[in-house]
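Have a look below at one chain only, the form predicted on its own, in structure tokens format.
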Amino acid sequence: MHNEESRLHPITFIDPLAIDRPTYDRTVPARDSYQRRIDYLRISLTDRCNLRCVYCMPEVGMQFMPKDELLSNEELLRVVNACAQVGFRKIRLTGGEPTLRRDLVSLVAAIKAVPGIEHIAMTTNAVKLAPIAHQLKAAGLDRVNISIDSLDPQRFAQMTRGAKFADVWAGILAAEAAGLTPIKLNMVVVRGLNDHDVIDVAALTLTHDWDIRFIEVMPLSGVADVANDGVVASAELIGRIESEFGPIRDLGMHDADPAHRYRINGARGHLGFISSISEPFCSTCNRMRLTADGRLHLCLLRDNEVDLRGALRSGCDDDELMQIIRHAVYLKPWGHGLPDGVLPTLRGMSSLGG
């Protein structure tokens, strides 16, 4: 079923109503063709974001997608619907700062009723979630994940380029006491603005129960002056950390989770590492990401991308729509191309969550 051609040269935007497709096997999980099992769907809520981190967005220029370009929550949830039969298990909303949204609560709550959907977990950078933790944890919320990029709050500010230090750790603190555990915590490294922070964020691990997840810079669009000279590769801070803490524990790899995990001696909460320019992981990925503008975006470093909203909004019923995820899935590539120079240059990381 396969078009061999496709694994040689990228794609970049399909129109599923304009190409014959296969007609899949409705009683089966979802596959890619490397027979890896997909069944986690990371959903933009919104390009827009409350911050301008340096590795995610420019600091002026941003343009976002006007309104009604955006999945309306019905299509959102005809979507999550179609994902949910076709094997999907597990939604992680994202943005742009999926707490933006006015309706999120209602919207967590909406999509934990779908048959089929076991887990639901949010990445955001924790501004605006003190409030509503407990409210997203009462409508099925599962657990967040937490950007800090520094604990000095001035350095924070300046990563940033703004946001005030005690607001993001007033959003961990209430969400770990709402519940939405175990945490984990993102720091994305990048050298020369907070490589130096990196000891002072593992150490949280001595005295709380989090997961710290240490990211490489990613060469998104926008941002490819920072990720060009910036990646510090994962091996590099795990001498660094030994150095401070002596050896620690090597935890490897759990499932398709993307982090090679660590323990320091004696800790309580454990490291992680996300190693996707130095160490790739792509044999293990089970991720899709579905973008706010209804687009499944196939791997996170390239441009492939298959229009749903167009699809909805032509007049396709549920079962076409499941069909066309199922070959979405199944043209999913092996892995991003960076080795051999090919660079994602169709969206930033504001629209794709990560």
Given for the second form:
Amino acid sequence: MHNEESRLHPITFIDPLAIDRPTYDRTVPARDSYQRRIDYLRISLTDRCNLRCVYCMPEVGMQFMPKDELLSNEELLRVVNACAQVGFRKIRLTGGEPTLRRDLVSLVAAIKAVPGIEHIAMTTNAVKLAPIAHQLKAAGLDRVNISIDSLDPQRFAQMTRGAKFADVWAGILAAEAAGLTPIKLNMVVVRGLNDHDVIDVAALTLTHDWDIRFIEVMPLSGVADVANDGVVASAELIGRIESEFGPIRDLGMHDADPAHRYRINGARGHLGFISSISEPFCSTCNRMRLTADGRLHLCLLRDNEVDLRGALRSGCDDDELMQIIRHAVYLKPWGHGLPDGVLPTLRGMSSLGG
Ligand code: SAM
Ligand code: SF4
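The form predicted together with ligand SAM is what I want next, because the block you gave corresponds to the form predicted on its own; please supply it.
Shown next: the complete complex, the earlier chain at its head.
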């Protein structure tokens, strides 16, 4: 089905073995039907997590995927190989919490060894990062993004429903010492919960060469109650930061990075604002997501998915796998439906990886 048609009649789940697919040119990097070059794969290694952040998961009642539904390391590496051959260059490991995946270090090494993969990053809550930061670096991990929603230990525990701030701070320092740099810290801002911590978190850039990224909370499955009234538009945050620190320098947006970057006068690090709700950045989107159960999720804020696990387990060969991935890239939608009230309903953020 042509992309235009698929937008009018959205198909959420595509079994690539059950549809007619064109044959794609094997010699050129994959592009979607809007000519966006897609070269960045975010892999959710598990949907499980040792935390229950208020903007990500409900406190109780989470149901996790049975183990046999997750891609094995072997299946995952087949997908990464095929993605690299169609033109993907950057991988991010995420979750759930990627540090819960056993043999994470050897998995990083195996992914880094795939010809064509140039860069691997990981997004983590850092609770379990400190003891393995050096091993991850040695295995080939380039850098990390660490979630930190407050510098106040009590509020931090409230936002994450139980994490110890000291563990996460130790994780950040260990990542920096291991050379997993530049360090990027993600803060999801929720009005009435942690929006007053923005100034303290921004002030970290005065003394540390870190990138702090303020993320507008998104209303994914299971957290709509927190997210719907909780969005603080980036423009409002910038206003608050400027009243504290004076005018901040606008450094613009770069390549496919969704963050609009700024710098406080005299600061060592940068501030970034990811405004998925107030200023979507679909025109520069270069990414797709692989869920822990092996589906290519075509747009974070839409439900459309292409089932790779089914294809792998039906015995498709590498050539067919590459053709399926090219087709999934081609089908990538343009634009999300939040302004029209169209919400993704299939998955929560913890099975998509952010
Ligand atoms: N557990 C890891 C972590 O927290 O960094 C990785 C997975 S987490 C789902 C990935 C990113 O998604 C984190 O930066 C997190 O803050 C962000 N996130 C989770 N729920 C969100 C929401 N409702 N809106 C915006 N960002 C969200
Ligand atoms: Fe876990 Fe990350 Fe979601 Fe927090 S944001 S509950 S750490 S997956």
